[in-house]
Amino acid sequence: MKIQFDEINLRAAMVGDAHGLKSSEIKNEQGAALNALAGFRKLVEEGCYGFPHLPFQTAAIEEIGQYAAKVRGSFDTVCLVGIGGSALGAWALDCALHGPHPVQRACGPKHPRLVILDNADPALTMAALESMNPKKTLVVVIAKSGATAETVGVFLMVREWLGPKAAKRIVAVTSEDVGDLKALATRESYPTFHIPKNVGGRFSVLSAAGLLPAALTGVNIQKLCKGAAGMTHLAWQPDLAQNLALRSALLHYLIWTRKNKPIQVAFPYSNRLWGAAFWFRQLWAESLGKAKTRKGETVHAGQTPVAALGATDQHSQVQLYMEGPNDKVHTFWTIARPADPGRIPRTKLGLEGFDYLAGQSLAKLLDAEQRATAAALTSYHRPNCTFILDRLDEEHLGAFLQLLEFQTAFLGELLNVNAFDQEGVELSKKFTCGLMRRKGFEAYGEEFQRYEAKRAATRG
């Protein structure tokens, strides 16, 4: 397992003093990281924290194993419902390891393919239920609270749409003794599988939230929690040459915070990591965004993620990131050795605009664009980074994710603010509670009422 991060457009020397980081700025600061990862290894210590402990929890990993394996050859199609962390995950893992949606191979017994309801849109709901047989789909509900709104109200029409033996066909995943999802699963029999209590939903890509999924449509979850575990041994080491996860920690914190950028770029130059872009966004705005710091501090603080494809957005939003404000730091995700290097035929037509790629790959030129891209960016003086996978398999996809959670967790400890719960998220779900007229909910309800009654006077 092998991944490499190249930091050198972040420097002073590549981009600029205004822009970019001097030797002596990052050498200043190395105690500040060391510091983050003494105080965030106690929090995991203490029991606070519970994602580093996920690749090593054979037990869980091997129950899940053999259920996919028992019911391996019954359906042709996996419908996962659940929503953030109980869904990216789990599309980052599918999208990686099966080929980028929607171009996927045909589905069958053998390769069953996943279906994600992510969200409350009957537009989306119907469709899918329309492209799937109900005899020959497994749902798999998720919901660590047990009543997340908008998957409990996706999960009801697709139980009845399965029909009077629904419970033969779902699985339930959610926390161990909380909840109704696991109060309803005791009901009905329905196999459950549990997530920690001490790992939160964008944590949750290891544990049964994102393997299950993986190990029912073929994913080798063992290889997967190899290179994840790889990777944890070397995110808990001092030396910030072997620590990738702690040193891109403290690059990214010290190029945001000095040189304000408060805008980062996930820019991955593989469909395959596509779905793990998206999971990202969620992982470092819910994580970072935060209004006090752990001292209680107003500081509103966070680094807005934006999610861009190479080279699709190339010819979409690299005009702005070259010429718009320089307010952006642009992580690069690149694979060295892709599977398959789509070759270009040798053919020419007598037309220098074709004939130049004859002979050569798709890969080729997507690692020209990226190069390429870098090198604009740097003349601009836009500071930027890239992360190189060495090849897009089970182990080394396992490792890139641990790596980038736990450089969320450093710098959270960077900032000072928990990078674990998410209050700002709360009142939006309470409202809703409300408005839809839950139980123990009216006081929202009401509060939401008289928010309308402010926006009619001010129309007024």
Second form
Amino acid sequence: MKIQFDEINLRAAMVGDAHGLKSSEIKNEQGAALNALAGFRKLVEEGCYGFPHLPFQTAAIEEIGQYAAKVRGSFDTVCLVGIGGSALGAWALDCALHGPHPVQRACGPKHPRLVILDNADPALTMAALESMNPKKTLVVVIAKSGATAETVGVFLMVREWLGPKAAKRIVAVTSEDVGDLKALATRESYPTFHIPKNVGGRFSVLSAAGLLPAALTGVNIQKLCKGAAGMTHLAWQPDLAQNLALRSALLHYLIWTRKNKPIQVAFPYSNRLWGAAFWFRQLWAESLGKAKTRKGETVHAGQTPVAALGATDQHSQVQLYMEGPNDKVHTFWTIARPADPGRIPRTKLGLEGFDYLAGQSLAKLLDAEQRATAAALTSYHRPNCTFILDRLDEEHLGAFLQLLEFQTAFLGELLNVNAFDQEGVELSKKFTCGLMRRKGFEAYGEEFQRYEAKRAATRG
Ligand code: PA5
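Alternative state: the form predicted together with 5-phosphoarabinonic acid, after the form predicted on its own:
So here's everything in the complex, that chain up top.
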């Protein structure tokens, strides 16, 4: 497994003192990075956070693999019902290993298709139900809390759509000891897999939330976890030259806070990594967007993550990135050795605008586009860096996702915020429950009415 981090274009020598880092600035903060590592390690050892352990939970990984092997061949579609961390990891894996986005690979003898219902959007739900055969669909319902309104609403429809023998075509992923999904799974005898208590949704891709849909659709989850395990060993190293996650966390922390870059552009030059870019958006936004430090001081920290796809978004976003406010750090994700380079025919047409490409490859063109964009951004003093995956297979993907999770956790420590809670999303959830008349949420329904009255008065 080989992943590199090219940080040169974050340096002051490349993008200027106002936007880049001097070696001395990096050196001076190495102690802070090592403290972040030690602080996070202590929390993991105390059992507060469990994602670093996931790739080593061989019994759980084997159990998922055995279940997938047992049911193989009895369905052509896996329908995932879940949202946020209970859907994005599965999408990242499916897009990378069975993609690419936006080509939905048709199901075939090789592996079943994955359909993800991650919104309470009736159009999405109805279109998906029409496209699937209930007798050939295995439904995987995922909710750590066991009670997320969007998931529950869509699941009730899907369960009904499955017909009288629904219970035989449903498998649940939830918490072991809380929530109504667990209660229903027990009552209706669904096979059930558990997300450990100390693993939050956005850090759960290597729990059953990501591994079960992956295994059911033919992904080698052992290799995925092997890559993630290798990265975990590196992420505990106190040597910044080896520890990519810690080094990139430190550099991103410094660029963001010292060079005033409130926006992070995740910029994969790979349609296969597009799902991972959306998974990363949630990881970065929910983990680092926080009102208070761990000590309770108000900070309103956060770096807005944006997903851009190379080279497509060179024709959409790069004008802004080059000439708009210099408020972003751009992180390219590239694949050094794509499975198929996509040879361009040698045929020459006698047209100068066409013929120079004859006999080259799309992979070479895409690589040139990425390097050209990095050079152009650099010449406009726009800091950028690149993660280079040698290949895009299970092992590299597992390692890369684990790297990004560690990077986020370390950055949380550097900012002194709790990267593992999400208080900010609770109020809108409570208002929704109030509006939908869930028992126990009446006060939120009333508060919402007061808000509506205020709006009406303001409108005049
Ligand atoms: O990261 C998180 O914890 C959240 O984004 C959750 O994944 C999301 O809210 C879905 O929660 P649940 O799995 O309980 O349905």
